[in-house]
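Only one chain comes next, encoded as structure tokens, the form predicted on its own.
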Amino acid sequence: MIKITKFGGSSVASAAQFRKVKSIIEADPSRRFVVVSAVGKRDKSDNKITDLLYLVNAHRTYHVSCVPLLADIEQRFVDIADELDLDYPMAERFEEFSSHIADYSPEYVVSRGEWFTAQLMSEYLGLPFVDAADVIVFHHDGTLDLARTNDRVHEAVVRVGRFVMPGFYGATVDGEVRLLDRGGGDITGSILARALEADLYENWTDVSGFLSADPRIVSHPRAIRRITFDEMRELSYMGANVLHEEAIFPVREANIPIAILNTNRPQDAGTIIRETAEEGEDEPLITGIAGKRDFLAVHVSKTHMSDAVGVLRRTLAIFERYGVSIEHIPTGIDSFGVVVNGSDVKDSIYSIVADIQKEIEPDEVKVIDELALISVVGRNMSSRPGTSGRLFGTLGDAGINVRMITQSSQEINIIMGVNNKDFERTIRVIYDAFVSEEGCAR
């Protein structure tokens, strides 16, 4: 059995966290390949090394000395190496990096957070170090070359066997370092899992899997034990950020499950993400609830719109012209709405409305702002009659006005728009009625 283990920044934030990682790896011999993020925050007042390296680049851009900043970064690494009694010449290697800082590309500078972290973890675990720049291959247009990456991963396994590898970056065929998106260490682990046809991809972080609601809104929400890739993507897109949503694609195509686990509580069950998940007796109707505030909806009404051709297409082209991404499009017979992120149109909404009035000649254009979107996700909803009626009846009884409703074609989620001021209360009402132990018992 092969397990890929990826540890996030909080899992490698200090020497104490390194020790937890080692205990996890040694507890299971199938954990043969380790991917690490850069050293993260030790507490809420601390800084992530990656953030500090981005700040180094900003200092370079504006010709501000970054010597004190580099010294702070170096000390974080040196403290870990000293406390773990490692032989790796951390101070010497970092000073060599610092002395040539002006020669490096911005992406190379940022990638050194993962690179140094993996060097220390490699020695501490007694496993070979494999540089992601030698394995994760980018095309020159910035896209991943998965075929070449797959070949290089296998070459690395033949060459060294088990290994530790930094996440978040790779390189083009001519050696130019390229970064993945922020949180891209999750993607690195996923790519590695697919290349090695792993049995399981473990993503270790500082939470015990996905929670059914934001703990800042719902006190002690239920943990989600099993979730499908589709459900996870819906929740992630709406703000439930435990795993980088792009990390699911490589493993999903290979049917490799993902386990979200807690480095600080390795005994917790965590969450298993699979392509399908059989319904269990103890599972609530709703898997999870997530949402975001500050959306805006543009409602367009036009008599006999259903008989016209191209009205929706032409309207969407106007938004495209202004570079605005569309979130949702609830539709009716002679009307439709275009829901966008409010920040995306703060400087252009009046121009967009004017263009719609000129080019579409609608009967009415109405703008609704301060709209919050809440996604209620559950693979079991489609098979249980009356779910929507019960959901909206519950919100009506609570005096919450639902401004917009839409449902995915897969019928695994219902998205509703409410006023910003009702955002948190709506989530709590839904959670209490459908997800809490009392709600599930009804």
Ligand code: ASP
Given for the second form:
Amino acid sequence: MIKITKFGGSSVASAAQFRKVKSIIEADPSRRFVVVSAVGKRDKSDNKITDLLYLVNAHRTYHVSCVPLLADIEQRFVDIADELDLDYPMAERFEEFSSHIADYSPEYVVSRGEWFTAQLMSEYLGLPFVDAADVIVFHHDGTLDLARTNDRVHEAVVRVGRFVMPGFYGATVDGEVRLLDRGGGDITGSILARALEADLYENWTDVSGFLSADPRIVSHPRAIRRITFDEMRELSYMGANVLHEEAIFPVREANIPIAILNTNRPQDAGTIIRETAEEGEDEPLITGIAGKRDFLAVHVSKTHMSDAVGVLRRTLAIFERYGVSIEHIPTGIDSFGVVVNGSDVKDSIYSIVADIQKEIEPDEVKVIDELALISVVGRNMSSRPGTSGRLFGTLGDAGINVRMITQSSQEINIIMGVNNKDFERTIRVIYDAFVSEEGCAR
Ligand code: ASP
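Okay, that was the form predicted on its own. Show me the form predicted in complex with this ligand next.
Okay, now the whole complex, with that chain kicking things off.
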């Protein structure tokens, strides 16, 4: 059994967090490959080391002294090393780095957050350190060289067996450090999981997995136990973010499940994300609810539109001309709506409507603004008849006016448009009726 175990910034933010990491690693011998992010925030008001390193680069650009900033960064690492009583010469190593700072590329400077964190972690866990610059290979155009990376991962395993590796960066074959996107430690873990055909990719963070609704809207929402990649994509798109999106693709292709787990509450079950979740009696009807405010729908009606060819295409071409990306297109027989992000059309909406009037000659064009979209996601909805009837019945009983409905072709979600002002209440009503303990029992 092989597990890739990745710890995010808050999981390695202090000596106390390092101790939690150690007990997690020691609790399971299949946790043989550890990836770490850079030391992160201890609390909301704290700084992430990566942010401070970006600031170091900004200071360098504007020729401002970065001595105090580097001293702060050093102190964070030294505190951890001291508190854990590590043999690692932290201050010395950091000073070697900071005294040559003028010679380093911006990427190299930023990557030292992960590098030093992994150095300390390798010392603390007593596992070999493997540098991501020797393993995660980038092409010169900035894309990943997956074939070479794969070989290098295997070579590292043969060389040292178990290891600790920094996330978030790699290097070209000439050794130039390149960074992944922000939050990219998740991607490093995923690449390793794929290369080693791991049985599980554990992503340890500071939440016990995905929640079935936003806790700022629903108090103490249930955690999602099992979710499919598609469902997760729907929920993340609507704003529920835990994992870097790009981290999904490598493991998804190889059918490796991801577990989202909480370093501060390792006893919690967390969320398992996989290609297909097993069907079962106890599986909830609705996996999660997410949404966003401030959309706008342009509603176009034209008699006998269903017999005319090209009306929809010509309308969409108008949006394209204005560079506006389209979110949804709910359609009727002789009408359709084009739903877009309100902020994308704030300067162009009058011109778009005028062009539709001129080029499409519709019977009516109506703009519905202040629209919130709510996505109710659940792979089991399609197999249980009457779901949407019950859903809309519930909203009707609560006096909520549903202004638009669409459903994705995979039938894993129903998207509803309601007035912005009804946004939070709609989520609560659906949650209470379908997701909370009582709702599920019905
Ligand atoms: N340390 C990097 C960041 O803050 C990458 C990561 O945390 O995964 O974006």
